[in-house]
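This document opens with one chain alone, in structure tokens, the form predicted alone.
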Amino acid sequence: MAETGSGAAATDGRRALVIGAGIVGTCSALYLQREGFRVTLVDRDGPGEGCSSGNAANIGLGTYPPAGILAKVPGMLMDPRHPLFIRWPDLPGLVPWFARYALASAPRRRTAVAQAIDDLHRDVIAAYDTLFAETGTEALVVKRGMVFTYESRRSFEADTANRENYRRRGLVLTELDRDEVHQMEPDLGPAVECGVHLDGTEHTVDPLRLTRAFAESFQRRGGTILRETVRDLETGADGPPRVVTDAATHAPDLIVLAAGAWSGRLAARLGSRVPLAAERGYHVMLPDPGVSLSRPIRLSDRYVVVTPMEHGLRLTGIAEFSGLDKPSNDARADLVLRQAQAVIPGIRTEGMTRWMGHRPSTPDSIPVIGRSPRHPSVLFAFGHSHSGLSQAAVTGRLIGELAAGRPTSIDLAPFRPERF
């Protein structure tokens, strides 16, 4: 049975404060507004300026934990083409997280994980369509699906289980031979042996502009955005927790914690120790790439996604496990570029820029969505790993349902923080 919220269903006038103005927090704020809350968004940066600005821009894909991952990690770390990197001084602290990750990839657990991800993605597009229509942002979204490329039949066969996940979810996959994939995307190079077209996914031409447009619509409807750094969540016997920032102390009726990779520290202040890793991703942005793609391309052999955007071509990849406060490593972004050049040899690099952001990754690839176990006036909405943009709108809708005291549209038991 789907979880129900607590408190009165009539929410007009109740004050909600959302910590984090990334895409998840901004979508949550919009859906809370639709439920009648007076909503404030708080972030140290402007809307969408964190990890939400640098993603691969895809909506509707999502990721599943691979099978038997633990045995593969040593080979991944030794493979110069693989995107997994771990700073060796950080390894001891990451062992418990990877142990949980290995458990999530075991056959019995993978079935439950996949079901939870499928349930969450069932209404991803519909939840976004509601917001696109209300905010007038339809022009920022392209509905052409995406293409997976393979450089050999062997790699095609190795990816079968992953493709079956998407088929089970209802996406339409069309297999393409060498000629068909090059007809669809002529600027792909000769390394591509075959491919698959996924119908049912979308991409935005600029995730930062999309988040900002959502935030502007939120403000036009009476929402407040504060540029403040959240320092602490104070708890006591005198009512709901209070949000302490570098500028003020806020005492809302409802708090939504959607601070991405920084959420784990704040959740711990409320007694919830969620194993949240800061998984760093990199991108290269090419303003004049010299090639033209009509849709996002996943270079399956290279672990890189290439997305056409309004300001050029974005190349994304890398899973680097390191601390939140460590500097970025340009060599990681340069590896993403080299991998893309191996498959799309016509790429030009003049004017390129590099970026790094922190994905908030849980060890089971399932986000944390639900009430704080000890503080029911606090809702959690974080841990979306590689799928924050995809899952943001449906997460916001679930947060709205919970806050309004209605049954949620999916069972939130697999998403609760207590599962760890």
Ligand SMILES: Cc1cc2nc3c(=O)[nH]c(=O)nc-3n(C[C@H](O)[C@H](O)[C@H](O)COP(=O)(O)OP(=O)(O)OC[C@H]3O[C@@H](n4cnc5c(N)ncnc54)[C@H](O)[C@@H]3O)c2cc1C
Contents of the next structure:
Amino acid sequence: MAETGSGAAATDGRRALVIGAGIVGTCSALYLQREGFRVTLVDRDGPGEGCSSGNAANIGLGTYPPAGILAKVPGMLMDPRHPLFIRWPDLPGLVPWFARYALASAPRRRTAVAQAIDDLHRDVIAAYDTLFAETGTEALVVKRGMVFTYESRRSFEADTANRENYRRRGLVLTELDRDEVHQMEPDLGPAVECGVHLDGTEHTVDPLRLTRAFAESFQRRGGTILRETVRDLETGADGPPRVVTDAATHAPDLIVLAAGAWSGRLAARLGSRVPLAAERGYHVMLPDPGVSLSRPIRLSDRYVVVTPMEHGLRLTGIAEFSGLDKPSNDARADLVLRQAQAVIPGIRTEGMTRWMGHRPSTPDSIPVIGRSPRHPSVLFAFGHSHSGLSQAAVTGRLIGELAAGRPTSIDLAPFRPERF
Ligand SMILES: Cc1cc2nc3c(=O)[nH]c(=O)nc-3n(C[C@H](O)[C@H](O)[C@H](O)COP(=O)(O)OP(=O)(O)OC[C@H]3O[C@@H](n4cnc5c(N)ncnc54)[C@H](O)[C@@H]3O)c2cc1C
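Follow the form predicted alone with the form predicted in complex with this ligand, if you could.
Then the entire complex follows, led off by the chain already shown.
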């Protein structure tokens, strides 16, 4: 396995500093190295320990803003089984975000949003394949697609537009009747009426291990990882901004802001007001689940994804809007578990652990990828909402292209920070 950068650009020794060693920052760091930058990756924690550690591990799906969402929100909030949670005192502060969300899901805007997401997803797998091959991490990825289950023909029909989106993007969808879906996944319970197999997505057996493996490869190629907390971005009259941490002040040639849900505060220091919500999601990890699934399953009626991983079965779900600082709420994780048990009755819970993480969610589901409007030596790479694991490698590739000053492989206009 070659450990030297194999990118097209010549090494020019310029120094880049990436804030945030989640999957997005780590992939960006690897692609910057390929472009010949001397890269430092800064995180207050270890690589991958933020939202990137606990996700459902699927690569390639990518979500679209749901149609007609606004009318459904009150019903969702009143239904105790629904995964959307907002604390009433937080509601006034969230109104502008939800207003933009509703706008993005309106028919005309929705088409443009879906187009941007499709463009980004065209090379999601190819951009990862480059990194898997260069870092020797192919064994951490399983290419078996995923299954959506439905508990009635009605819920199957209700999801038609969503499936069409995935078809349009090039995923191959095979409808499965009751017998077929149970043959494919025998541990699904009788509640499952039918399903769909999606070919073209993949999953990692452990997203934390994957990010760590990328980070180790980055270091072996000469990259530096610093465990520091970024406190501020100092902007002077001229020159690039400086990164002030709890340990030092850094003055790189280029900064990439990839701090996940925490990026909004730092972007604001550069004059960019990006409406970024910390959308909390939960998982339950079952080390000895007593059931066996061959691939990730989206339990469509339950808003839960179940993923077989190297250390057990992971059940994920919930969209809870309660900010960055409040403690985790175990009842949410337990709801995910109950929902999964209703569809996969044999699940055992011995040794289970719970986790909560903050999705960096933009109101139009499109990540922010582009240059800071006021500080061109700062690149933004955050806001990947529900699809950051999927979109991380292709984002890293785009960051590399921007940093090298090359034309980007897709039109980044829909991703620019100043769209809000
Ligand atoms: C339950 C759940 C299921 C999901 N399932 C999927 C899925 O199946 N597929 C998919 O594609 N996506 C999924 N996602 C979304 C995905 O996990 C996120 O979009 C992605 O992890 C975001 O990555 P990130 O690198 O931007 O953020 P993070 O992983 O949160 O990384 C940000 C990093 O920045 C660091 N940081 C922040 N502020 C500072 C600071 N001031 N100084 C230093 N460091 C700082 C943090 O410590 C952190 O390590 C899921 C999310 C959840 C919650």
